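Just the one chain here, laid out as structure tokens, in the form predicted alone.
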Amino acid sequence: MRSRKKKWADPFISVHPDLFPSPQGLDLNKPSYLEIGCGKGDFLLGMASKQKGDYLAIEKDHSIAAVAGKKALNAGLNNVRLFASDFDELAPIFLESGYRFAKIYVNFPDPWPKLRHHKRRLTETSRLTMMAKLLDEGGEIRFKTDNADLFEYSKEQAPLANLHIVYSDDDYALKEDDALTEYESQFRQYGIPIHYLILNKEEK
């Protein structure tokens, strides 16, 4: 669903370079985490407030990214940085800059249900391969969706990207080391099952 463009979003982003920095040359503390498609930031803020480390978050919709940024600012969190951009653009920059992540979170991405659009899915093989390159040794990709077809597709794509399925759950109950997204809160309220995957790099 497209958001309504907020006129204040781009000015807000431009006057908060500490919160919305350049993707190059960041000084990341360990452990560090990446969320791809953070939406309005509920999961991001929930995790950043309970788990030590630096959190980078990508959200290509500038208006939504600005909402997440405003929430982080109001919460006084200094371990969060956001990028109003696209994963395909940022991933090569992160890789070249040497950023590596203990966990990469992909929460409720667009399922792109039509077959001709499957190449746009975040869990398509080439994107999973790039995520794997951005993992620290022993790092994990954690994926949540309400879409059963996307879930099965993602399980099929994982081994093609040399990723091992550590954990798979068709009706996932929230754990202590996790946080709710805005969508997830609604899904759980209506009894919609959450599908959950944990992936890591296969040992050579």
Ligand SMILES: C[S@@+](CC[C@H](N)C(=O)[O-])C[C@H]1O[C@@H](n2cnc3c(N)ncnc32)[C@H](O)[C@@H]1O
Contents of the next structure:
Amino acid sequence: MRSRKKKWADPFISVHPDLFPSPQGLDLNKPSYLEIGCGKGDFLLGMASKQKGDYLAIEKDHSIAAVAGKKALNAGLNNVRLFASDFDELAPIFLESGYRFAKIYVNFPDPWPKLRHHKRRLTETSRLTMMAKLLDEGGEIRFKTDNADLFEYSKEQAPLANLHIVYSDDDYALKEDDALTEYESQFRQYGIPIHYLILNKEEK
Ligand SMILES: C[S@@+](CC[C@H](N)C(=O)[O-])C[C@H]1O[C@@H](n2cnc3c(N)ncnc32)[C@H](O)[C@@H]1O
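Rather than the form predicted alone that you just supplied, could I have the structure of the form predicted in complex with the ligand?
Now the complete complex, all chains and molecules, led by this one.
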């Protein structure tokens, strides 16, 4: 997701500590949910407005995270918290702090098509392993992408992170317990099929 740097972003983030808290010492209710790479927050807000629970979202681009934050503020949602950080930096803090999630959502992550960049993919084994550690017992990772190559790669990486494929769909129709992301809305407008994967760490 490309975005011009917004001068107001960092000041906005720093004056809204309830919305952009420090990652340590959070008081999380159950169920808690985590979205990684939330972009401008369409999915986050869609989910947080229709389901109970705490919604945490990580977005490494500060300008984009601030746009999501503004939308959450305007929507009056008090069950949303945002982190303008990289998942790789936050995940060890979340793990150490004992936070565990009922679901972790990864929606339309950057595909990094070049082989030499595959290590940067959010569904690369070491990141999936970290996500698995952050799941509650019986928790799930839910992954959506338009990119068939990234989808196949992610299905290969999952067992390397001791994750099981619960559900896999190459032409996913949006379900009641889901919400559209900004990217997804565009892909669906153009009739591009959405690939959908649910992973858990339990033996079947
Ligand atoms: C292609 S966009 C998709 C945005 C949104 N999920 C959607 O579906 O509309 C991917 C987003 O993930 C963010 N991102 C990529 N890697 C990340 C990481 N390691 N930690 C946090 N955010 C990340 C990018 O900054 C970008 O905003």
